[in-house]
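We begin with a single chain expressed as structure tokens, specifically the form predicted on its own.
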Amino acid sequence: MANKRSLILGCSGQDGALLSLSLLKQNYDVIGTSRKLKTNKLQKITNHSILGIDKDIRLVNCDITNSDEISNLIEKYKPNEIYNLAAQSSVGKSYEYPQETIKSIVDVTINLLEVCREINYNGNLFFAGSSEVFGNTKRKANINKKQRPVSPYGIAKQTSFNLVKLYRNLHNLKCVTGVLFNHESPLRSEKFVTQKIITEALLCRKNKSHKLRIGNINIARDWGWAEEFVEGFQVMNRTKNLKDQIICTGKSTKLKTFIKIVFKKLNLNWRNHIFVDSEFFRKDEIKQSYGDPKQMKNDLDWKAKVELETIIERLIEFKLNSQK
């Protein structure tokens, strides 16, 4: 029996590395797209080659807000399950290119969801959502609270949203969104404020009179492990029963203690260290986000099981092995 096949649309980001290297250990085939190839040449991507799996993906060029070239894609592979994990990530960006962001996000999200209506595709597609379309939570965001989107960035990932369960309830397109609260793993982009915490926190290791400039520390967020949560994704998109889905571990942590885990594993103070700079503040910060994990627990039995300390300790670990 031939191997079932998996397109991953942005396969280069740390949610698109992990979820290929799952996906290879399970004999998926796995096909990439990734704005990170250059146009005419294929060039290494540093998170598959981090995992050991740069010669087990077979990457392909294609503008995926091409629809010709999206069809053309699918045409071709024809794979079993499609994940768009494709996007501009950084919040903090969306606000400098509005028309970047919308365009990564709502672009892709409709060309992706009209091609496979149109050639009758009828595989499973896993698109990933973003807790951000929720704005503050004063309490557990479940699927079905308000959206409040306060950044280019949420109201793009709302508009995928309410299109992909468009096109599920009105097409019947197996197509669901997983609602992402923050996730880490070594493979975060430096421009994360976790990943910038723990590489100057290891500056101050070395240099005690460093100083870490931040912004606020009483935001709130709910962080999980990204290893983790790639598992969410297939066990979503794999269900009969399609639903849109948060996943998150459903607890809430101030950065302010984030800051001080990280700073108490490497045997700092870190008050000694750091400076609340209000330069680095935003206007339109989300405060508190954090979601209910109870309907992926009772639909489909997954939950989060990595601790926050967990996460810190092998955070800090890889860092300081990719020191030597």
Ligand code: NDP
The other form holds:
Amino acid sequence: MANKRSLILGCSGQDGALLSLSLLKQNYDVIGTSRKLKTNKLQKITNHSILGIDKDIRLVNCDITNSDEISNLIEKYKPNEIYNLAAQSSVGKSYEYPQETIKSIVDVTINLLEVCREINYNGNLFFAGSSEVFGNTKRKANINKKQRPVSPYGIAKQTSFNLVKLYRNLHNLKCVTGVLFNHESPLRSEKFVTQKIITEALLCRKNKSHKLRIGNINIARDWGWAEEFVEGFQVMNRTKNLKDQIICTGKSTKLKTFIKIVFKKLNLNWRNHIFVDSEFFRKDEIKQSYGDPKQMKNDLDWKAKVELETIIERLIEFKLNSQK
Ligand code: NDP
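Got the form predicted on its own; could you also share the form predicted in complex with this ligand?
Next comes the full complex, this chain leading.
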């Protein structure tokens, strides 16, 4: 019997690479899109090389903001399931590049949904949503919490969420959104604060006068382990009773605590190395964001297991090994 086939839009990023690895382990045939192919002569994606799977997946060049190209891709490969992970994924950058952010999220979502409606696509579609749709969460956010996004990125993810819901209800497409809270791995790009903290803390260990310049350390987030989150994407996408779900750990941790743990693990006193810089403060910054994992556990028996201390240990270890 032929292998099942998955198509991943935005497969070069952290989640795309980890999802590719997970699917390959289950013997899936993996097709992935990346804009990088246009410029990369070797046709190699760094995250896939790190995971040792660059030769095992089929990378295709596709402008996913163009519906004809998406249509051709689906008609050609006939995937059993599709994961749309593509996005300009930095909240900070979405203030600088709002048009690119909206295009990369909203245009791709509507194109994919419309193409699937037109061709009567019968497979399953997973869309990567974001906790940023909620804005501040005083209590754990569940899927019904009122959405109050405060960034162009959050607004784009809210529109994508609403479109997916509409196409599921109106056109019976088998599509769902996973509303994702922060999740980390060594593949997370350096533009994100967690990677910056670890890189800078290692510099502080080498140079005792080095300082980590950072913005508001009193914000709190819900940080999970990306490798297990991509398992959650698949569980959501393959269930019969399709529902939007929150994927999170349910724990709220201040950035200050994250920093303390990193420095402690490196035998450093964080207070000696921190410079809180108002330049990095963001107007409308979300003070606290954490989710309610209950529905995902009750409906699909999926739960995040890796604790933040372990996540931090793994991130430090990877960085130390890559510096050897
Ligand atoms: P990454 O930034 O690591 O990867 C994003 C992917 O999107 C890349 O493969 C990139 O592909 C593609 N992409 C980037 N910019 C554009 C653009 N302008 N147009 C089209 N494609 C683009 O993100 P993650 O893997 O961390 O996240 C996956 C998804 O989950 C994203 O949608 C993100 O918004 C969402 N999410 C992630 C969270 C996290 O903590 N990681 C939290 C909440 C939501 P290429 O450049 O190769 O074309």
